[in-house]
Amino acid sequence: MESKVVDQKKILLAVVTLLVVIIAVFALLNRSGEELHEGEILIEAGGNTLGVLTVADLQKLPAVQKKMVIQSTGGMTKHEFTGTPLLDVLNSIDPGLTQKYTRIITKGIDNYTSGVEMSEVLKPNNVFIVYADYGKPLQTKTGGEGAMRIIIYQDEFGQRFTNFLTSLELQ
């Protein structure tokens, strides 16, 4: 009875064991190659990085104001945003992005992720980097200054907006 009881730990034991090594497996497999940070884009494709990306580097770019009533299940909250559109934040990196790549993956600090098509992307006047509203820099989650987010403005619900927003995924 004893080397029974022996025996039923070893096999929990190596079970356990392997769990582990799964779950530590996946983990690297699905661990980025560079940390994400607040106050930073890092934009990637196919596992490479193409660009890391702040307020002040976007602050360079062309900016816009970008006047919109949010409808989300908290209510209805208006915005002035100021941003750039991800068209020229892309071109900025590489002019030949937006053919290269169909989709872009949108991930917050808190993986929050979204997709949007490079097509929504081409469209005038629709997908922008924002950093600050009514003039006032964007909180990070944390409530320090210097947060981007997605926005889509021909999307009124806001439920592919991407606030903290620290990588960019093109594929």
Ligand SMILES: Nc1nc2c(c(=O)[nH]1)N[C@H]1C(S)=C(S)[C@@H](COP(=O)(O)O)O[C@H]1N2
Second form
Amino acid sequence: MESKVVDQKKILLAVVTLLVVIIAVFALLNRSGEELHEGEILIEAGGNTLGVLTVADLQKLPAVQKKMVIQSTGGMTKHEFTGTPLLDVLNSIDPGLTQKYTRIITKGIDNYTSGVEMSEVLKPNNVFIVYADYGKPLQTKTGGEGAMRIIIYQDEFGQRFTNFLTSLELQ
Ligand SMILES: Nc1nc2c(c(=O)[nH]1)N[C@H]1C(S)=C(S)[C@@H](COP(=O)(O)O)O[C@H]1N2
Ligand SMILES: [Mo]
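Output the form predicted together with the named molecule next; the form predicted alone has already been displayed.
Time for the whole complex; same chain goes first.
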């Protein structure tokens, strides 16, 4: 009778230990995947992180004001964005990036994915990362401050203007 109770305790302990190990392994596997955070842009190439940017980092670079109307099937929205040319952002990380890579995949926190060619980024007055509209910080998906967004000035429609920007993958 005594030993049966001990056996049950041992089995219970073994099961709990096994569960803890399984949870730990899955947590580790998930961690090695790409982690996207609101209010942060992960800049990566070939699985390596080149940098992480926040609005505070962008504000250290020269700011420009961009008045524009975004066209979509749902109608038009008027904006007066504040931001920085993507070219200046890339150069602030490493001035060699624009020569080394040919395109950039942009991704939002909602996994909305789009892209821009490096040739578009190199054009003057074209691709910007913006962080304010009419002087107000862009809102994150969850309603906080600190969102960033890609805009392409010489695009007619707004589909590629990735909002809630969380990663730039250089290819
Ligand atoms: N992260 C994210 N960005 C996005 C989208 C989206 O669903 N998620 N929709 C795109 C589309 S289809 C359009 S038309 C514009 C709309 O921008 P607006 O709401 O500022 O006018 O955002 C683009 N950027
Ligand atoms: Mo759209």
